[in-house]
Structures are given as structure tokens and as C-alpha cells.
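Next up: just one chain, as C-alpha cells, the form predicted on its own.
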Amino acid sequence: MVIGRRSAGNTLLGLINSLTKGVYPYPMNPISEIISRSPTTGEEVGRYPNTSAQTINELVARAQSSSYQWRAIGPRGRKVILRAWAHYLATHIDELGALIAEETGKPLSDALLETSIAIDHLSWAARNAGRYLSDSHRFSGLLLANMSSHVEYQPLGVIGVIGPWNYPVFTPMGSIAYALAAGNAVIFKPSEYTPGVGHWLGESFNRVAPSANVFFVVTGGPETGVALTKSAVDKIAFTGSTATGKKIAAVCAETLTPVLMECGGTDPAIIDRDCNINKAAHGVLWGAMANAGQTCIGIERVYVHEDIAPQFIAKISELAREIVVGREYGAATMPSQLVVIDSHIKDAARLGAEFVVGGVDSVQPPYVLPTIMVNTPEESLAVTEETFGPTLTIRPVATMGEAIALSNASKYGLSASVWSRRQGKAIARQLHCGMVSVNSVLAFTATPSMPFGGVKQSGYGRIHGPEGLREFTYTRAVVAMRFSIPLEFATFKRTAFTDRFIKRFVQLLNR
């Protein structure tokens, strides 16, 4: 295959080799099962093990085991084996998308669309690990001037990955990708609504890797997640809801295991006076409504500036009307996640607000239409929480400090799309989130040299890019005599006229 065509040292290769022999076997131990559902037609798609505690925990130590040897073969020997899966990911991109499209009931265009973005996430930090993570040196000072210093980013071990539903692959790889190129093992948890993508990425990988011992998915309920997040892993990297990120960050706070959170957000659109009005109603309505609105980084309130709110309204109301549901998006994956789209229509509706498109009866399970509020109430559900689903608050502004005071004012800040011909970057300066588009929407999660994640209630760390890369990694200082000094400062024997040069040199580098 690909690793046996590419050149690289017999020590590498030899190590390679080493961890792609033989079949890999993945032992499981259920207790019991999770039947996989349609969301579409709630048929039967599969059925995959309830994984124990105990099972957990020895993957664990395997992984641990394995992890040095993952390490051994340094970012060239990581980035042939990733760019290897990247190549199986890429061939059988049709397979994975149909299975991503069963299991969530999105379009299979969507699916292949997110498939494509996670691989080439996977191949950029395959090919930019060694780059990034390479030995940082740094000026020792004069004082030190005979040490050589710098920094070495070392990887933290084995990262427990606990994915979502609504992008089961393009979200998760965000930490599989990075954490594997940065030198770890990762045992991945993937939502209870998308076990089969979860296991179908397991097993791409051990078909590239048959030996390797360092990427273990684990499909199972809730129970499943709290045993990951109480096992010996070193990092958790978490995605889902605030509330249950909360819940996680404490069990983890018990053995100060790091954690990295990316929840959930109530995302804005702002929308100036100067913005191309048909670009941005296109724009603004997609990242509203695509997959459903089940997006994290979906746009679900809306700023827009007085002077051209009617137009704008009128544009994206137009549009809205012209989406077929179960062609453009598809159903709501998670059902339960049906009731609280209705809670906070109705909430929005009792508070007064105008629906310019879908109204109180938009919920038709499995299904949600389309549906934009005009004067919303700020208080409300719909515009205070995250509602994920295909809905969408619009609120004329007079000025753009109104927007960017509203924007702000929420508990969370993820993302945020602004639509301006000329103030666009000044605008997006100002807000206080973890990722701005200025005249695009969602344009972050397809550049994988950027760094993804929020603040605030959104949670904290960063996937892709640099940033996470690094994020797997903790820094070690480094620092080494390169020749010896006649003056010693470290010793109990150090001289009246060592302290004294010390002295008169720092005042005299200070004056």
C-alpha cells in the first residue's frame, strides 16, 4: 500500500512496519447493545456494543502501552500511516457518506461535503505535526548567555474523544486527526445516534494500521461517556452541550485531567447597511438552516441594520420559502431534540414574535420547517439558548454598536458571521466569540490552519490548526550548559563578588 512506497530511514521504516503487522483484534465485552435507528424511516441500521467500564479501562492500558512506539516513529512515521487512512477515507468517501446520511438523516450531499472537509483536515495535520510541534529555542539572557534553552512540545498519552451526532465525522476528527499527528493514542466515543460511523472510522483505520494499537472506538449509551471521562486517559476533548460539558469538566476536575470543551452557542449575524443584500440572505440562511440548523456553529439570531431590514427580510423569507425539506436539510437526528425546538417556538411566540416564514406548528416530526422570527424578545428561549434546529431570530438595529452590544450579550460566544462591504473586520474586532466570517458563513471549519473553538459558555481549547495540534501536547523547558563560566550562581559556595556582579549587571541592563 502507500507506506510500502514511500521512502524513509530502516529505522523508521522498520518501526512502521512494526505497528502494521497482523490483524488487530478489538475486543468489545459488551453488556449489551444500542440499535442504531434511521431518523428518517426508524428503521434498523445496526447494532453495536453497550462497551463496559472494564472493557474501557484495559483499552486504556493498551493504548498507554502502545502510545510510546506511536511516539517512537516521531511526525514522519505518523504523517505516512495518516496520510495512508487519508488515502482509505478519500477512495471510500461514497461508503462513509451513505452511512453518515442512514444514521442522521441528512442528504448525502451533506454528508460528502463534511466527509471531504475532515479529510482534509486529516491530511494537513499528517503533513503539518513536525512543522508545529517541532523544538521551540528561546534566548537564554545574559545572565545565561552559556545555556542553550528551548521548548519541546511532548505528547500527553492517550486522548478520550467523546464525538456529537450532527457531524460525526468532520466534528470528532477535529481531535482523532490532531491528536494522533501530535504522537497519542485516542480512544473515541462516538454518539449513541451514530455508532456506525464511529465504527466504520475504527475500522478504516485498522485496516491502514492493522497493529497499531492506538485508535479504539468504544460505541455505547451515556454510560459509555462517563466511563471514558473516569478512566486513566489523559485529555478529554468533548463535544455536545453546554450542560453536559459542565458535567464532564467536574468528574474530570476530581484527577485534574484536562479537558477540552467545544458546546454549544447561540451564533449571530450581523448585517450592515453596506453588505451585498442578496449574498448575505443566501449566506445567513444557509448557516441557519443547513443539516437542519443542528449545527454548533449555526447562525440562529440575526442583527441587522434598519436602513436595509426590509429588504433583507423580505430576501430571506423568499428563500426560505423556496427550501424543500428532506432535499435541502433532512430530519431532526436526535428526537428528543424536537421538543425543545418547540419549546422555544411557542416561548417566542407568546412573547410576540412575527413569523415571517414557518409559525407555531413548524415542528412536524421527524421533520422542522423553516422558520424566521421578526422582533423577537430578547429574554426569549429562542434568542437566550441554543435552539439547533432550522429556525432563525431577525432584530433591526440602528447603528452596528447595537448589533455588536447585542451579539455580545449573550452567555455564549462560538462563532459569528458579519456581512459588510467595508466595516466587516473592524466589526468582527469587536465581538467576543472564539471565530468570526466576515461575508461568508462557516468559512473557519474548511481551513484547516485555523483554530476552532469559543469562549465564554462555549467552552475553551482549540481544534485545528496549529493551536490544536498543540493542544494534545504539554511544553517542557529545556535548558543545557553549553560551556562553563567562572562565575556559579546555582551552588551554596556562590562568592560575595558573584552576588555582587549579579547585582551591579541586572542594574546596569535595567537602567
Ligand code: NAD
Contents of the next structure:
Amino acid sequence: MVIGRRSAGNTLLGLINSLTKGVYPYPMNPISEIISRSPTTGEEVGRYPNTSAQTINELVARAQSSSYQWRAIGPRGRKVILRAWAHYLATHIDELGALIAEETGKPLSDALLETSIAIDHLSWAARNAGRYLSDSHRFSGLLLANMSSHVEYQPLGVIGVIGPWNYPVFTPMGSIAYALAAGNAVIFKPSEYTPGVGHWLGESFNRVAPSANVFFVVTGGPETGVALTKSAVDKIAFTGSTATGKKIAAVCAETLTPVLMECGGTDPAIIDRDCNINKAAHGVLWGAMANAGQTCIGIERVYVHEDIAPQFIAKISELAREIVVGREYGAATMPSQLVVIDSHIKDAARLGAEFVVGGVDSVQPPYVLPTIMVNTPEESLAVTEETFGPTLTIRPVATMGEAIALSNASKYGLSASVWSRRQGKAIARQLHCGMVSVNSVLAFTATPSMPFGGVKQSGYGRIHGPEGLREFTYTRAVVAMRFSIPLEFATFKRTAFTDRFIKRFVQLLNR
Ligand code: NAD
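Same protein, different state: after the form predicted on its own, show the form predicted in complex with the named molecule.
Complete assembly follows, chain above in first position.
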């Protein structure tokens, strides 16, 4: 592919064109293969390399050496290539969507929605990296008024991205697109449940820029993730469970490799008595059960004002009973999660939860039926732990203060949804979490300029937005002399006059 009309005599276009020509050799030397299967039928979808640690180390070295050229073409050059990739994804969206649907079991329409939002993020990162990563000029201070000061945002080098299966394009793209746009190379290890999608993403980028050598995909199981974590990458961007995140953070601690953690949650929805009950019920139900509840920012707990609790519970239950399983949402992607969902439902039943939709037999492999539990004790697993299924606990509360306190009592702090006509933003301000949607659900995911991430055991660091671009850079402070002045501070020949001047100056400034 040749991008741009003129290449001769234009260094940037020449460089870009050199990256977009050639044949991309896929340098895999698999120790064995992993098999990807449809969670709906159990049939084989494809076989992919179980990448060895040696191959990973070789790819990291290769990415490291080519990252200098990627850095050299600057944000303008990277924008051209990344937008060409976005164009490729947009024109092949049906192919990618079908593969996502096959590997995850989700409906095609959800797969297409996920891909569309991911492409929007890629395009935003490509278009905005130059703006948000340009030098930031700082005031040098009165004592150093003869100096100029600025901060640079430098790419880190090679980023290891480790992704989950639930949104196999949208989720890793939050790291991949922003890391590449910021000038880094990326080695991406997709989930062992969606290796085909990861492989497809790598192939598509390398079709657009076959000589760039800045985006490699390594497929395999957890041990492939371990090998990537232990390799010479300059940062790990992890999205997955909190349990795995802790293991990765421990390995990264040995080399002080920085790590971005996008982990799990038990996100609450707070429903105030002045809200539009109908809209709240529609929004909360979708936020809880879309993608079969396999959404990190999916709603798992509802705290509803007791004045409207009966109407809200009646409405959301009515809507939940209309869900056609297999059409509105699909099978559980990871069979072992069915055991977790079942244990949370049975634990809630044992502790006295009242089932208004579904029941103790809601898990019917490979599906889970919509399940809504009322008055589930706060100590039950369905409230304290991430269920990751189409289940919801609802608890009536006397005040919004109580709803806020219960929401914040969780060890997680990823996102929340607030429904109120008058108090939405005031409630949102008091929540201890990374993202809040007011009178909507999950809205921040489709807003590329907004940072995405959590607090507490939901993780740290941010993807998306200017913060997501800067996450894949380090800051460098540069202070340069503009002109000489008679007062020399940084010398062993500093005079008594200079000492007196500094002292008096500081005393005057701090009277
Ligand atoms: P997981 O933790 O089991 O696996 C995630 C990835 O880590 C996979 O690629 C896996 O192979 C790899 N891995 C496993 N063990 C590893 C190790 N010791 N070292 C290195 N890599 C290792 O998570 P999952 O089941 O794939 O995904 C579901 C989880 O992801 C849920 O908890 C969900 O909340 C979370 N999630 C979070 C976000 C977010 O942005 N916060 C987004 C999507 C999913």
C-alpha cells in the first residue's frame, strides 16, 4: 500500500511509504498450538501458535529496534498509518465482527458495535496524539527567568498488551491504539479464548504497514502472558481479572516495569426517587445483561430509593422476562465462569435472596438465564465479588446517602451509573470509582476523549483520552538557558552577593 501522492523529495512521506511496502513475515515458531472453539457449539474455530518465550523475546527485540523509526515519523506520520488501519478495519468490519461472534458467542450486532467503537478510538488516538503529546511549556520561576522550561512526552518503547476475551477488540484497542499513536511498538497477547480475533488484528495492521514491525500478536495461554511479562518490554498494559493482575504486578515489581491495570468490578447503579423509572429500568437491564453480563463495567448491584423500589423492580423484571437468550445475548464465553455464576446464585439463595426473575437453576450451559435477586445480603458473593453473568442484585435504600455508602463499600471501584433528574452529578461526585454515567449506562466507553480505568482493586492507570495517550509515555523535563545573567547559582564560584540576593528574594516573595 502506498500512502500519499508524492514520496520523492518529501522525507516524511518517503518514510511512511517505506513502512507501508514490503511483505510482512510472520515469524512464529510455535512450541505447539492452541485450539479456539465456539462457546455456543463447541466446534473448532481455528488453531493458533502457542508462542514460545524465545519467540516473544525475539519479537520484543525486533520491535525495540523498529520503534525508533516509528518514533521518527512523529505523530503526523503515525496518524497516516493508523488512519489507514482504521480504514482497513472499517471496510472489513463484517469479517472481523463475524469472527468475534464466533469466538465469543456474542450476537453479531454486539460484535459490530464493539468493533465500531474500537475503530472510533483508533481514529481518535491517531488524530489527537500530536495535540496532547506536544511539548508543554512551563513557567521557569522568577529566580530562573532567564531559562526556558518545557515538558516532553516521550514514548516508552515496547508495550506488552495482555487482553481478555469479553470484548476482544474494544478492550485491547484501548491500549494498542493509544500506545502506537504515542510512538511505541506493541506486542499483543490476546486471551486464549479469542486468539483468532487477536491474530486477525495483527494481520490487518501488518497488511497496512508490513515493514513497520511495530505490532506483533503472540497467541497462547497464561504461560505466554507470563513470558511477555518477563520479557524486556518497557510497560505492561493488562486487562483482565484482579487475581491475574496481582500476579502480573508481582512479576513486574522485580524489574520495576511499569504496569497499567484494568481489572474487574461489581459496578453499582444508584436509582433516585426523582428518576425516570422506565428509562432507568431499560438502561440498567442492558448495562447488567448485555454480552451475557460479561462486561467489566457491567452493572451487578442496584441501590434504589425505597419510595420507587416496587415500581422499578416491577418494570425491570417485566423487561428481563422479555429477553430472548441466544438472540439478545449469547453463551458464556468461558465455560469455567458458569461454575462461578452458579456458586454466586446459590450462595445468594442460601442467604435469603428473593428471586424475582430466574432462580437457582438459571445456569443452563452454555447459557445463563436472566436472574434478578432482591434483598440479597451485602455479604453474599453476588454483591462482594464479580459475578460476570446476566445477574443483578437489587436493594431498596432509605436515602441516597445510604446508596452511596453501600456503593463505596466494595473493594472494587471501576464504574457506576446514577439515575436522578436533579441530583445525578452531585451523587456521582461522591462515588469512589473511575467512571460514572448519569442517566445513562457505559456512556464513557464510546467517548474516546474520556479516560477509562478504575480505583481500588479494579486497577490503576488510564486508557483512552489524553490520559490514555500519556499513559504510554514518560515525561522528560527540559530546562534551557535563554540568556546569561550576572547571578550564577550553579557554580563553586558563587559570590556572597548572589547568596544574599537569593535569600532576600525568597524572603520578599514569601512575606
Ligand atoms: P484473565 O485474568 O483470566 O485473563 C486475562 C489475560 O491474562 C489472558 O490473556 C490470559 O491468558 C492472561 N494471563 C492469565 N494468567 C496470566 C499470568 N499469570 N501472567 C500473564 N498473563 C496471564 O481474565 P479474563 O477471564 O480473560 O477476562 C475477564 C476479566 O477481565 C474480568 O475480571 C473483567 O472484569 C476483566 N476486564 C476488565 C476490563 C477493564 O477495562 N477494567 C475490561 C475487560 C475485562
